[in-house]
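The chain below stands alone and is given as structure tokens, in the form predicted on its own.
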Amino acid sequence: MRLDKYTAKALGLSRSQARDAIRAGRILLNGEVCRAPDAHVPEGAAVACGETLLCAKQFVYIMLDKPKGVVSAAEDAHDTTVVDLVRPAFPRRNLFPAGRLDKTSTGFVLLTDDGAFAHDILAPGRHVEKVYSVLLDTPLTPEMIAGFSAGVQLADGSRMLPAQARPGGQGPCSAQVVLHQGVYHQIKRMFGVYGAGVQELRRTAIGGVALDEKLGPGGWRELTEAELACLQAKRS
């Protein structure tokens, strides 16, 4: 990586107000005063500002409590949307969210600006799976159950992968689901077909990482290395 591009990513920075850094020579590369905007960064090299040690990830990976009446997005006319409850700290990052919740839902959204890495979490043939706590508007039924485990079909005759419907343990009409896919509404759709309405619906894991309760609605934070190589490791 170019040292202004390197700079720039590390300090939030435009490429133009990272070079003028570099060339005031403020960076240091491998404890020398670089000020050359397009030399090379090598692997492992140490770039500083002053005494501050810089770290320029190529890119990040958020795990965001979604409110209600958020929407998932990168941008919105009229709405909140997930990027701009962390754009603050990541004024320069692409971020956009891999994978969606409705508008009214709540939960885990993961934001990255990884491209290739949100293709494969989201990639039909991938099947990572997600999970849900829900709360209907009637009791789980032992014949939604086994609707759900041998793939519904739904109203418009499209038929949802094998899913997993279980009591959610907060009384006859809470559940919870594990889907294997990503179908609009497809959770709404699916106990639709049984006659049950979804009151709340909140995503609370993705690909075996779950969500991090104690972020609180609208909180936020960078995954950990552990909870990215479980991730990873769904994209093989």
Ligand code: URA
Contents of the next structure:
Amino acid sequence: MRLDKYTAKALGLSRSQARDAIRAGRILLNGEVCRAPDAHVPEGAAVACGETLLCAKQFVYIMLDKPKGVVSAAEDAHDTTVVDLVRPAFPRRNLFPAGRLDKTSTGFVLLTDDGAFAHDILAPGRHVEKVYSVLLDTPLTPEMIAGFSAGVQLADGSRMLPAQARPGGQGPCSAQVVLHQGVYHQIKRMFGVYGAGVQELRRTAIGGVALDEKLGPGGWRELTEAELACLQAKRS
Ligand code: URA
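Same protein, different state: after the form predicted on its own, show the form predicted together with uracil (URA).
What follows is the entire complex, opening with the chain shown before.
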């Protein structure tokens, strides 16, 4: 990668701002001031701005704990979006959510600017599993559990893939649900077949990566290398 591109990515600058910083002698390449914006940054090179080592990742992968009332989109004319919550830290990244949660749902939303990664994670054929904590307005029944594992037929006639529903451990109305596909309002519609309403819905894991409950509503962090490797493994 060229030094100006690297610097722009790492510092969230425009390319011309990065060039100015480089020409002003603020950027060091392997410990030496480098004033050439077109200098090549070799693999593993150390690029620094003063004392700070810069890191220009090609893509970013963020775990966000979506609060209620925030929409799973990159932009929205009326509501705060999941991307709005992280944009100040990544002003030049074209982030988008890899998968959606309803406006009233909370929990794990994956944000990235890696389109191929998102495509693979969401591809229907990959069946990447997602885990939800659900609070119903009626107790979870053995009929629901058996129906989920056989594959629920929704009111519109479409049949869902087998899913798991089990007691959630927070009283008779709480359930844990594991899905292997993503259909609009899927959990609400699946429970609706049994006359049950969903009062709370929270996604707690995607593809074997658990939501970091320390983040709290609206909190986010980048995925660790191990978490990313776990999701990358689901692509093949
Ligand atoms: N199923 C739903 O009904 N809503 C969600 O947000 C996620 C899964």
